[in-house]
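Next up: just one chain, as C-alpha cells, the form predicted alone.
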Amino acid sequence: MTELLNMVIIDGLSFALPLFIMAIGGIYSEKSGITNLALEGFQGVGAFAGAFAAVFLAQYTAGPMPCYFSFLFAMIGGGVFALLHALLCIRFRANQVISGVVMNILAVAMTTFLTKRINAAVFGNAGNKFMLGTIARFTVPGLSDIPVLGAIFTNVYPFEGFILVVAAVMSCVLYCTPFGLRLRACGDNPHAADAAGVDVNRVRTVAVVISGCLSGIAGMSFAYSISANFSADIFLGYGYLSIAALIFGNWTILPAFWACLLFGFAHSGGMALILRLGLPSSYNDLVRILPYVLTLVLLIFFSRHNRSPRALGEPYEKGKR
C-alpha cells in the first residue's frame, strides 16, 4: 500500500507541476485583461522548438547539454507563438476567444507537418515523432526515507525543481514588483493604469508573451516525461486544463496550485488503481477522463464564486470610456 501511495505521489507531481507553471502563464496573460485560451498551442509549439533542439544537439553532444538546450528553445518557441495571439488581440482586437482556439487548432497542425518534414530533410526519417529518450531522475538522500512525504524527494524530475523556482520568481514578480502592479492594473482598470503613464497594449503584450514562455516549459516537461518523444497529441487537453486550475484558483498563483495537484493525483490516482486492480491496458484511456470529470464536478460548485479581471477580455481603445 505505501508503495502504491508513493507512486501516486511522484507521478501526480511530474503531472501536476507542469500544469501549474502553464497556469502561471495564463494567469498572467489573463490578469493583463487578455483572455487567453491558447495555452495548448503555446505549449505545442514550444516542445516542438524544444525537441527539435534537442533532437539536433544531440547528433553533436552527448550528457544533459540538450536537455537544458531544449527547454530554453522551448521557451523561446512558445513565446514567439504567442506573439502572434497578442498581435491579432491587442493590435487587431480579433475576438480573443477565437483567437485563441485558432491557435490551437494551428499548433496542432503545423507542428505535425513541420515534424514530418524535418525528419525527412535533416534526419532522415519518416517518422512523425522527435524521440527525445529518458531523462535521468534524481533522489535527495535522507528525506527521501521520510515516511509519506518522502516520496516528494524519491524519483524526481530535474524540471520539477526548475519548475517550482521559476513559480517562486515568477509569484514575486506578479506580486511585489511595479511591473506586476502595473500588469494587474491593465487587467483591472485599464484607462486608470493609462492615465497613470502606463503603456497598456505593451505590458498586455508582454504578459501573452510570458505565457507562450511558461506554456513552452510546461510543454517540454511533458515530452520528457509521459513518453520520452515529441508529438503533437500528446499534449490534447492539457492548456485547458491548466486553464480550468487558474479559474478555481480565482487567477490567484497559490490556489491555482492546489487545483493542479489536485488534478496530477487525479491522473496519477486512477492509474495507480488500474495497476492495483490488475485491469488491462485498454482502461487507461478511460482513466485519463478523470481530471476532467473533476474539472466538472468542480465547475458545479466553485463558478459562482469566481471573480475574473474586471476588463478581462475587452480590447483597450485609448480614449474610450
Given for the second form:
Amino acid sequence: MTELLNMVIIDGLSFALPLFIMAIGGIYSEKSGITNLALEGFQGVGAFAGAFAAVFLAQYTAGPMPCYFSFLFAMIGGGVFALLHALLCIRFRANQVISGVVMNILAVAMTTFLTKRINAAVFGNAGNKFMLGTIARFTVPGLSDIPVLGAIFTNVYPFEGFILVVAAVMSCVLYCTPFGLRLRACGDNPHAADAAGVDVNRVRTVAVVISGCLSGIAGMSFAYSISANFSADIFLGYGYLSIAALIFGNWTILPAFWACLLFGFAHSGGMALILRLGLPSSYNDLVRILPYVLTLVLLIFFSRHNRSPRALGEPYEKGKR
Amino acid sequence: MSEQDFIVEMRGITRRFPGITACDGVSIQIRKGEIYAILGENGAGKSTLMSMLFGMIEPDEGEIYIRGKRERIDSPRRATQLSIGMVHQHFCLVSNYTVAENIILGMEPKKKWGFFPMVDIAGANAEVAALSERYGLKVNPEDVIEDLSVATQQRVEILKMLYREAEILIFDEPTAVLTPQEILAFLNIVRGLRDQGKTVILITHKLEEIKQVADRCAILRRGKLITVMDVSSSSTSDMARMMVGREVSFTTPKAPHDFGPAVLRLENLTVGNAVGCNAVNSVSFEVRAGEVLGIAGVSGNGQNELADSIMGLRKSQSGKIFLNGRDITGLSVRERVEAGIAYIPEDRHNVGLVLDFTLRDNLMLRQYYQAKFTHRHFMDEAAFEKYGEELIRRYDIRSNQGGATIVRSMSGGNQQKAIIARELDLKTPLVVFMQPTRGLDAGAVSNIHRRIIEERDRGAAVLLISLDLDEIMDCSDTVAVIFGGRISRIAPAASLTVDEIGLYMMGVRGGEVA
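Write the structure block of the form predicted in complex with the partner chain for the protein whose form predicted alone appears above.
Complete assembly follows, chain above in first position.
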C-alpha cells in the first residue's frame, strides 16, 4: 500500500510539474491578452527541437550534455514556433482561437514529417521517432526517509527541480517586475497600457514567445519521462490539460499549481488503481481519461466564478475603443 | 505678442475621415496657465482636435507648436514626453489594478533585488499619497479601481497625468458622468490645477461649466473654428448661438394636464444583477397615463436592471409588475410587447438594433410575425417595404439607401430615430425610454424630447430613465431618484431643485420612501 502511495506521488509530480510550467506559459500569453490554445503545439515542437538536438549531439558526446542542450533547444524551438502564433494574432490580427488550433494541427504534421526526413537524411535510419531513453532519476538522501512525504524527494527527475526554479523566477517576473505589471495591464485594458507608454503589441509578442519557451520545457520533460522518445505520440492533449489548469487557477500561478497537482495525482492515481485491481494494461487508456473527466466536472464548478482577462482575445488597435 | 507666450499653438489643422472632414483648418492658441474650453456639439470635431494634440491621431494638414517649437506628435508617448496629459471620456484604467499601480504603470519606481528589477510598490503608494495630498485629490493608493466611484476614478486619471509631470491637461467631457455636487468639486479641482500653474483644456458642450471656470473658449461647428470668446465678457446664450448656429431653447414646451389611472405599477420589485446581488431592492411606484416619470440617478444604481425587468429581459427575484392592472411579471418579452410596452433601450447597438440587418428589417423586429406582415407563414416583403417606407418618411430617418441601408452604417442619431419609430408606432400604453439621448447632438436631443412629450400628450405613461439630470428635469412631470437600488425620493418635478436631487443621487439624503 505504501509502495502504491509512493508511486502515486512520484508519478503524479513528474506529470504535474511539466503541466505546471506549460500553464505558466499560458498564463503569460493570456494575461497579456492573447488567447493561447496552441500550448499543445508549442510543447510538441519544443520537444521535437530538443529531441533532435539531443540525438544529434549524442553522436559526438556521451554524458549529460545532450540532455542539457535538449532543454535549451526545446525552449528555442517552442519560442520560435510561438512567434508564428504571435505573428498571426498580433501582426495580422487573425482570430486567436483559429490560429491556436491551426498551430496545433501544423505542429503534429510538421514534426511527424520532419522527424522522418531527418531520420532518413541525417541519421540514416527509417524511424519515425527520435529515441531518447529516460533520464536518470535521483533521490535526495535524508529527506526521502520522511514517511509519506519522503516520496516527493524519491526518484525525482532532474527536470522537476529545473521546472520549480523556472516557475519561481517566472512568478516573480509576472507579479513583481515592471515588465509583469505592464504585461498584465495589456490583458485588462491595452488602451490604458498604451496611454501609459507601453508598446502593447511588443509586450504581447514577448509574452507569447515566453509561453512557447515554457511549453518547450514541458514537451521535453514529457519526451524524457513518459514516452522516452520523440514521436507524434507526444501530442496526447496535455497542452489542453494545462489550459484547463490555468483556467481553474483563475489565470494566476499558484492556484494553477494546485490544479496541475490535482491532474497529476488523478493521472498517477488511475494508473495505480489499475495495478492494484490487477486489470490488464489495455485499461490504461481508460484511466488516461481520468484527468479529462475531472476537467469536465471541475468546469461545472469553476467556470462561473472565474474571470478571464478583460481584453483576452481582442487584437489591439490604436485609436479604436 | 511673441510666440513664446503660447504653450500650445495649432495652425491650420485639418483631419479627414472617410466621408467627413472632422477638423477643417482649425487654428487655436492657448496661453500657459489658462483654462481653455473647447465648445461644440457632438461631431463638431472637438475630440478629434484634441486627440491630435495628444498624438492619438495625426493631422492630415497643419502644424502643432508646443512652447513655440514645432513638434510632430505621433503617439501618446510623444505627447507625454512633451508633458501633455489627457483624461478621456471613457477612462483608461486597468480595472483590476490598485490606484497606485495604475498611476505608476509605464513609469514604475524600481528597487533592485540582486540584479532583478522589482516594482517598488511601497514607494509607489507613498508617492501617490503625497501627490494626492499636494493637489487635494483624495484617493487611497491601495484601493482597486473597479471598486471605486466614477468621480474617484477621474481623480486617479488626473493623478496619472500629474505623476507624469504633465503641464498641459486635456479633459474630454469630464463632467458627463458626474452628479451636480461632484461637478462642483471637479471644477474646484480644475481651478486648483490652474493655480498651481498648469494649463487646462476642457472639451465640453456644457455652457454652465465653461461660464464658471474657463478663461477663454473656442467654439467649433462642423469641424470649423467659429470664434474664440472671452468667457467673462460673453453670455451663455451667445455661446449657445455660436455653437448651434441658431437660437436654441433650453426647455421643451409642455402643456400642463391631468394624469389618468395608473398604467404601470411596481410592487416591491427586487431584481438581481449579473453577480447575484440585489441591484433593484424592493422598489414600488406607479406611472399614470399621461405622466412622464423620470428616474434620476448615478450610473450603476440599478437603472439597467429596473428597465430590463420591466421589459422582461431580466427575471425579477420577487415583487410584481402590473400593466393596466394585469400582472405581467411572468410574461415573456413578446407577450409584454403585445400587452403594451414599448422600449427604447440604452444600448442601441446590442439591444436596440441588429446592426447588420437593413433599416427596413430593423423596423419590423416587433411585428414581422404578425398576420398583416406574413403571407402563408412566409414574410411578406412587399408589406415590409410599404410599412418601412412609411415609418422612414414619418419619423424622418435619414440614410444613404433608404430602407435597404445596413443599419451599422447609419449615424447614431438616425439609428436612434429608427428605434423610436419602431417602438412608438406600436402606440402602446407604456413607453420606457432608457438613456434615449446618450451620445446624440443637440438637434437630435430636442427632437427626442419632443417625441417624449408627444407620447405623454397622447395619453401614454412614460418611464424615462436617464443619467442626464437636465433631461430628467426638462421632460418629467414626476421625478424619482434611484440610489443603491432603492427609490430614495419621488415627487412632482416642480417641487424639486437640481441640487436637492443631486444630494439624493449621491445617497446623502434619503430614506423617506425606502
